[in-house]
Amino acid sequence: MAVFMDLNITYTTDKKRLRSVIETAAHLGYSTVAINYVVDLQQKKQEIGKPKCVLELFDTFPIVQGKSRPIKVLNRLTVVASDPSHFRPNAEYKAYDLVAVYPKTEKLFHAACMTFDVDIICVAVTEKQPFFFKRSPVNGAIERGVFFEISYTPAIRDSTMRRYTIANAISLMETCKGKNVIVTSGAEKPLELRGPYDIANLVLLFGLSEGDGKAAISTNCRAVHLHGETRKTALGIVHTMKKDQPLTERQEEEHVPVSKRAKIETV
């Protein structure tokens, strides 16, 4: 059975409201969500704190629907980066689980690509992407396990913000081909929230398969945590293979049975 993740639901000092989001998605069906924390360095008095901690929001966590677990709840940060000074990762940075960047220039979506360590980058759903998507930075983030996000939310509060959404998401697709995205909620009240399986077929709007839109909401944010847990304790996985020697010459005789051994000496 899928397991069902929205890893951003938007962060508000009303902690009853956060916590009714949060009890709405468990009662969804989603068995993880993010709080996310969106930082605008070039907005005066903004900086990059420590997260609340997610025990003052609930005695007991809600359960799962249809589990017999509680919700799973981390912590994101979300960098809005207008400027390459705004991205520089240091101790605030490890005390979230996820880590997002929101590019606003191609410049910086080409570094968010390729070097930036990062989780998440987001894809523009409020307004018109500034820029194309071009296929080389796009392959490279997915070399590296960066994906992509879409937001549905603002698709649902405005006509507008729709066909923002819809056509920046289809021309990321038309780049990336499906592979390496999230579809996120970045829900700020429990009525913005939709079911795993409503955005199952809402996201082929985006221009993403059946089979794509599901990975998008579960494999693939499970995809995204592991990235966070490899990112903060910068580990990672090693495989090896043993690999085939060629037989030396005396290994090769010993490989030959001794009845055709012996016809071989005799002749």
Contents of the next structure:
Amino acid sequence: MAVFMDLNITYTTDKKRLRSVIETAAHLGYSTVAINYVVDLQQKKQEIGKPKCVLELFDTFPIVQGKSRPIKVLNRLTVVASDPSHFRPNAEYKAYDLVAVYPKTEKLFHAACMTFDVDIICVAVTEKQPFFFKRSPVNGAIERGVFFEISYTPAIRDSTMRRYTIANAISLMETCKGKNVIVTSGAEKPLELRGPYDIANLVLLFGLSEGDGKAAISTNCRAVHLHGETRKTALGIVHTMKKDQPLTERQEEEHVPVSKRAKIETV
Amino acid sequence: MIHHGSRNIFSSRHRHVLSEMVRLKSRYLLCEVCVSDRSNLLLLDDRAIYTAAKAAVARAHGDYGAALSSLGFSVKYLNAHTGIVFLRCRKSHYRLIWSALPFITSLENRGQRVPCFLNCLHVGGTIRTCQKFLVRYNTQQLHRMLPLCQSEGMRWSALFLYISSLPMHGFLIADNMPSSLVRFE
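Okay, that was the form predicted alone. Show me the form predicted in complex with the partner chain next.
Full complex below, order starting with the chain above.
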């Protein structure tokens, strides 16, 4: 039970608040966090912009409580989809480490589980579930390695949200039997975060067993992170990185025809 | 007179049958109160945490929770300077009470509301095991915070804070030191 991750920290333009949230997360013991950019394509044609560079936030990342490594910060995109045309994977998605979708209808949920190229499927916590979970898409998602996410911060804020969260979470657990579930915060302020052991205990209320609860914040999150990394690679084997070549080398290469250029493989 | 030996139920070897004591097992939850600005921490006292925890359990688990938390639930120790709290509950119900602790959003003390949250660090069966964990945790905290201290005075006050958080010794030291040393500036 070593590595805890919190994969949902809402992006705010207020840098100070974002920094304090990440510092609190490091203090509580989370080794990795992900800044979540939510895009709702129904509203006034929002564009999917590039994520802000993580290095802009911190000069030195805060060190995780109990370990000697600094905290790792990822970028994540959540697409709120109420229409099948909203989700179109294109090059902009590649700039993010994790991609999530929040389906609003049953058809979209089925499509997201079976076909969409996502890592996380968000389960509604702020409203009553408009559709029921069926076994077939949920099992299909489990086989593909897609995870279901439950966010706990609305439950902390408001009492009616608490009821929706628990109701939706229990109906999800009945269908998926506790597999492939991650629990994340949707923290906007540093006081909305909770420690990992507290969350592992809180999910007992959702119907998860003790072992599943601990996995929901550690091993399953790590699996999501790896799943997101495989999207960047070819078949999960080759990882390409853009490397800045010095100008002179590039010009020299242009003179040599393609067939005679040396085949270089960089790992 | 026939000497029955140990077959006499009033003899010493059978006394445990008569005065059998069911051991009341409890769990001690070691929690840390996290606030956004540390000067607010000094205002807290154990009654505030007790009422906040009872209210949270009652809200989350209703009348059943409120009844359970009235059984053997108490705040055993509170260090206002570092924000460490020991909560004691019955072993049979500690999970229920623990599951309601994340819902605490603020503590009230003498009319002032301090927004905060409780972070549970360790669950132990006795106060001694919690103390042992606390010593390890504090040494880790010291390693994290000493490089960040900018002056000698801050370093001494950090050292003092963490050493004084050991329950038994801390009371003696905290009472004798002047209060100016205790402020974490």
